[in-house]
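The chain below stands alone, shown as C-alpha cells; this is the form predicted alone.
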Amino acid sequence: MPRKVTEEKQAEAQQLLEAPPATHLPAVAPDSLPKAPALTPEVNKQTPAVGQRVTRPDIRTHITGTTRYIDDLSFPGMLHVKILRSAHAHARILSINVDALHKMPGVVATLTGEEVPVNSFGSTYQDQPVLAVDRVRHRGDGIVAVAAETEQQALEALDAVKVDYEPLPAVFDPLEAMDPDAPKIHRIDNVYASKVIMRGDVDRGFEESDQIFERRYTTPMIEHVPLEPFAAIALWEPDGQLHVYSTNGRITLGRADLARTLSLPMNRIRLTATIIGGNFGGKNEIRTEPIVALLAKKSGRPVKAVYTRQEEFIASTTRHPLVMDYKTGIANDGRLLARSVKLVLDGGAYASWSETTVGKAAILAAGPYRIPNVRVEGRAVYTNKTVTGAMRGFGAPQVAFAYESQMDEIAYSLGIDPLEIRLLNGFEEGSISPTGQVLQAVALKETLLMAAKRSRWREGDL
C-alpha cells in the first residue's frame, strides 16, 4: 500500500477519535473503545433541585416535638402483642400448648404458626417462617403471639406457653457452615446466593507483578438501634378492608408480602407508613404485620405489637458480616496488575436481601481503580445468627474497608505516599469497571485532592 494511502488512513482514524460522539457510549464496552467526555447535564437544567435550599415541612413538628410517630397512636380498646420466641439457635418443635393462655388476666386471642394462611416471607426468598411451626433456625424466631389488654399481661402470658424442643447442632461461623458435613439449616447447601466476576486474566497477571500482597479481612454483625423499634397497628374497617399502620421504610413491598402471607387480594388492605423514627435499611421488610393483622380478625379489636430493645437486636436484621480475603499484585511503581477476591457473607437463619448484598458487594469489591484482571467469587451462607439484611449501602462499606486497608499496606511496604498510590490507579474518565461499565462524569481524582488540600495532606496545601 503507498505510503501516502496509509497516513491519510491514520489521519481519518485519528479525526474520528478526537470527535465528539453523537450519543452517549453503550454502558458495557471492550478495552479499545476511546475515552468518552463527560456528558453531564447543565446546572439548574436537568437537576434544579441541586445546590438550592429546600424546606421541610415537617422540620417544625419535629423541633417542637409534637410529630406523632406509630406509639403515639392509640385506637378505642386497642390490644397489645407480645411474642413468644425460640429458646434455642437450632431445634425441632416438638409441641406448642397454649391452653394455659386463655385463663390468664387480660388474655384475647393467641396466634400460632398453622394459624397463619400462608406462613413464609422474604425479600429473596421466601425462607422465614411469620411464626415457626416445626423448626427454629435462630433465638429471634416466634412461636406464639399473645395479644391482651396491656403490654404487661401479654408478657405474662408468654410464661404460660408450653414447647418442646428437641435441640439440634447449630453453625455459627459462615466458613465452618460451607463445610459439607456442617448441619444444614435449610436445605443440602448452606450456601444460596453466589455472584462471580472475571476480567482478564487474574492467574497471568499474578505471574508479571513484581510483589504479591495477601490478608484475610473481616467485618462484624452491626445492629441498627433506630430510636424507634419496629411497630405495627392493625385494625379491619367495618367494609371487610384491613388497615395496617407500620413503621416498614418499603410500603409497596411491604403491601404485596401482607397479602401473600394473608391470602388476601392487595386492594383489601391499606399500608399506611407512618413517621418513622429510624431506619436505615433495617425497616425494608415485614415483621409483625401478618401477626396484629390476624390477632385484630380473631379478636375483632385493634392490635398493636412493638418491638422491645432485645427484640431489635434478636429479630430484626443486621448488617452482614464478611470475611474478605484479598490477593492483590503490583508493580514495583506501585501500579495495580491483578486482585483476587473471595467473599463470604454470613447470611444468618434467613435469605432476607442477601442475594443483593453478595451482588453489590461483589460488584464494588475491587475499588474504584483501574486493574486490568479482576477476579471476584462472593457467597452468602446460612448460619443459626440472627438474620443480615439490608443496612446503609448493602455489602458496599465492608467491602470499602477491606480494599482501602490493602491500599494503605502496599503503600505503606513500597514506601508511597498513601494519597499518591490513589492517584496513580484511581478511575479517570473513561475507565472501564470489572463488569464492564464505561464510567463517566468521574471525579476520583480530584476529590481526593480537594480533601488532600483542605486536610493539609502536604506540606505545601496551606
The other form holds:
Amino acid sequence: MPRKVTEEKQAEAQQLLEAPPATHLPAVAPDSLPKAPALTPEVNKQTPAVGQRVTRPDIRTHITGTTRYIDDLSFPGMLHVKILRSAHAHARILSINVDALHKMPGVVATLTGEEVPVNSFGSTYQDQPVLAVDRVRHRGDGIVAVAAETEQQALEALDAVKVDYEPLPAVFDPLEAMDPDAPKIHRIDNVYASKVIMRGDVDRGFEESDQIFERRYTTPMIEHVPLEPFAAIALWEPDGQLHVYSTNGRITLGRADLARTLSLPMNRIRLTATIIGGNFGGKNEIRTEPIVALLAKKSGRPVKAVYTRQEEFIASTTRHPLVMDYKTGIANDGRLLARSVKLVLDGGAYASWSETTVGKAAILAAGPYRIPNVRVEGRAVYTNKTVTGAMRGFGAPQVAFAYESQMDEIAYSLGIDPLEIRLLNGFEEGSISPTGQVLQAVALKETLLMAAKRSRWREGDL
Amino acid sequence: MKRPGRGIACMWYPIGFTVAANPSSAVVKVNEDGTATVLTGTVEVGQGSLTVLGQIAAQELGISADDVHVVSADTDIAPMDTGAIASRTTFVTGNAVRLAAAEAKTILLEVASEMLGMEPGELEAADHRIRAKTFPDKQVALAEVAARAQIARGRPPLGSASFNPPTISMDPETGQGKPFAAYVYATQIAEVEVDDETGEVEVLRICAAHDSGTAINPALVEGQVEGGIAMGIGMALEEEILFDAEGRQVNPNLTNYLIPTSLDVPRIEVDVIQSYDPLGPFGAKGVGEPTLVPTMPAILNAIHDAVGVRITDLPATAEKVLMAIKERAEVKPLGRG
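Alternative state: the form predicted in complex with the partner chain, after the form predicted alone:
The complete assembly is shown below, putting the previous chain first.
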C-alpha cells in the first residue's frame, strides 16, 4: 500500500522541524511528559505493518540516556553484594572461615555454597556450583558472597575471609587436556561433548581429488563486553513470593534454574528482566540470582549485585577458542569433492553451552557448499580456564573463519576468482546439507551477487 | 606503504535450537478500541525484537505498529518463551505471536460476519478494518468490531498460541537429520588498507548482503548487521583474552582488551536480500547472530589480497601481520595475492 502523505501530515512535519530545540526540555524527562512525536510518525501508523521501518518504542529513552537499567533501580534498605573469587585455577578447598567477616563494618549477611539448597546449575550438565564448596576449577569461581550496606564495605569485607587451598595440577591447553594423563577437572573425562557429521565417503573423495589443501586455524577466547554487566536485585514480597530483577535474557529458563537451586515452587518466583544493555549470548544463564535471593532472605532486605567489568571477564562465560584442522580435496576446475574437519573447543571449567556450540560448529563446519563427501568431528574439552558458553554465533564465526580462509586459499592457488569459486560450489534451492537436510529458501548466491555488485567486485581491482 | 586489498566471505546460519524443542508462547488481546496488547516471555536485549513482534501482531490484525503494545520479560505476566537466543525471536516467538493474533482475529471475523452479513471466510482484516476480500467497500471499522465483540457479544477478542520449530533428530553416529527448520545466508566483502611497515590493518568499507527471509523491519535488520560487523572487526583484528601461566586473565579490562569504537567502524553498506521462508511469520527467518559470521574471513582474506600473507590464528593484530609480512618478504617481494 502506498504511503499516504497528506498536506496535513506535511504541515505536521514542518511544525516538527520548527519546534524549539530539545534543550528546552527538562534534562530528565518525567514519566508524565507527553511523548514526543516519533521521528517518522507515518511509518508507525502505516498498514500493512510488515516491511515498515518502524521506530522502536524505547528509542527515545535510549537516546536521551534516561533508560533505567538495573543499576539505576534502588529499593529502601537495599544491600550490596560482592563475591570472593578463587586464588587458584585448580585447587581443593580445605576450609572456608567467614567468622571475621561479621565484624567488618557494614556487613549484614554472608553466604557460602553449603547454604545453597541445590548448589549446581548449567544449561546442559549441572556441573557448575553457585558458590564453590570443596573445589575450585578456574579463577572465576566464587566462594563466599557478602552483603553489606555499601558496595565499598562489601568489597573491603572480603579481605576478612580465610580460605585454605590445596593446589591441584591445572591444564590450560585443550589439546593437552585431551591427553588421558592430563589432570581430570571433573569426575568424567575431560572431553565432555562431541559431535560427528558424516556424509558420503570422505576417504574416497580425497582419493578422487586432484589437489588437497590442509591447514590448521585457531581462534582466541573472546568476551561479549555488553555495556551493561550482569546485575540482579532480589526482594521477598509480603506474600512470600521471591521477586528477582535480572539481566537474564531467558526468563522462563532462568526461573526454572532459580526454582531448582533454591528448591522453591516456580509460582513462588517472579523473574523480571528489565531492558537489557546487551546480551550477545552471555546473559543466557543465571549468574548471581540465587546468591542475591538467599542473601535477601537471610538479611530480610532487598539485595543487589552488579558485576564489575573485571568480573564480567573472569566470572561470566566467553566465546570458545577453537583449534580447527581443515582438509579439503578439490578437482582442478574448482569443485569441492571432499572435506574433513576436526574441531577442538576449549570448553573452560564448566559445560555451560558447549554441547550446543560443538553441535552447531560441526553442522556448519563444511560451509555453505555442495560437497559430496564430508566428515566433521567436534569435541569440547574441559580446561581450568574461564567458562566458555553461549556467544553470538555458537561456533559459527570460528568455523566460518576457517572454511572461508581455506576457500580463498584454494581460489588463489587455482587462479579462480574468489567470488566465482563460491558461486560454483555454493548451496542452491534444494541443495542437501552435510546432515542430509534438503534446504529451502536458499539465498546464498543472491547475497554473493548483491555484495559483489555493491562493491563492484567484478569491475576489477580497487 | 599502505597497500589496499579486498576480501569476500559468505556463510550459512541456522535459526533456533539444534533439534531440541525451543517453543515460544504468546497472548494477543485486542482492546475495545481496536488497539492490541501482546504478552511475550521473550526479553528485549537491544536488538529491537519487541518492535518486530508488534509489527507481526499488527500485520495479522490489519492494524499499525503504533496500535500494538508489547509487554514482555516478566514471568508473572507473560507466557513461557525459550528466550533471546539462537536468532530465534522473529522466527519462533514471531510465529507464536502471529498464531495468537490469528486466534483473536477469528473472533473479530465472526462478529464482523454478523455485522456485514457475510461468511467469516469471506472477510479479512486490513487497514484498520474488517472487509470483504473481494468487495473491499463492504467494510466495518476494526475498532467497532472489537467493541461489539466484547461489549455486545460477550466475546473478548483474545488469542493464545505456541510455536515450536519442526526438526528431525540427528543420527548419533553420522549426524544425519534435520537439526534446524530454517537457515539464513550472507556475504560480506571487506576493503582494507594494510600498512606494510607497521602491520596495522584499517578496514575501509564493508559491503554486506544478508538474507533474513522477509525483513519485517528493514531498519532493524540493517542495525543488526552493522552491530554484528563491529563485533566481527573486533574478533578479526584485536579481541583476545590472554592468560598467564597460572590461568589468570591478564587483560580483563577495557584498557587492555580492545573492542572497536565508533571510530574503528568503517563505512558499512547493507543490502537486505528478501527471501520467503514458508515456515516463517510472513516469510521471515532471522538476523541476529549471523551478522558477524562472515566479517572475520572477509577481512582476513582482504589482508591476504593486500600483502599476500595469510593469518590463520585470530586476531590479526598489527604485530602478527607485521611478523608475517617480514617472513614473506624474505621469500618474495610483497604484493597482491
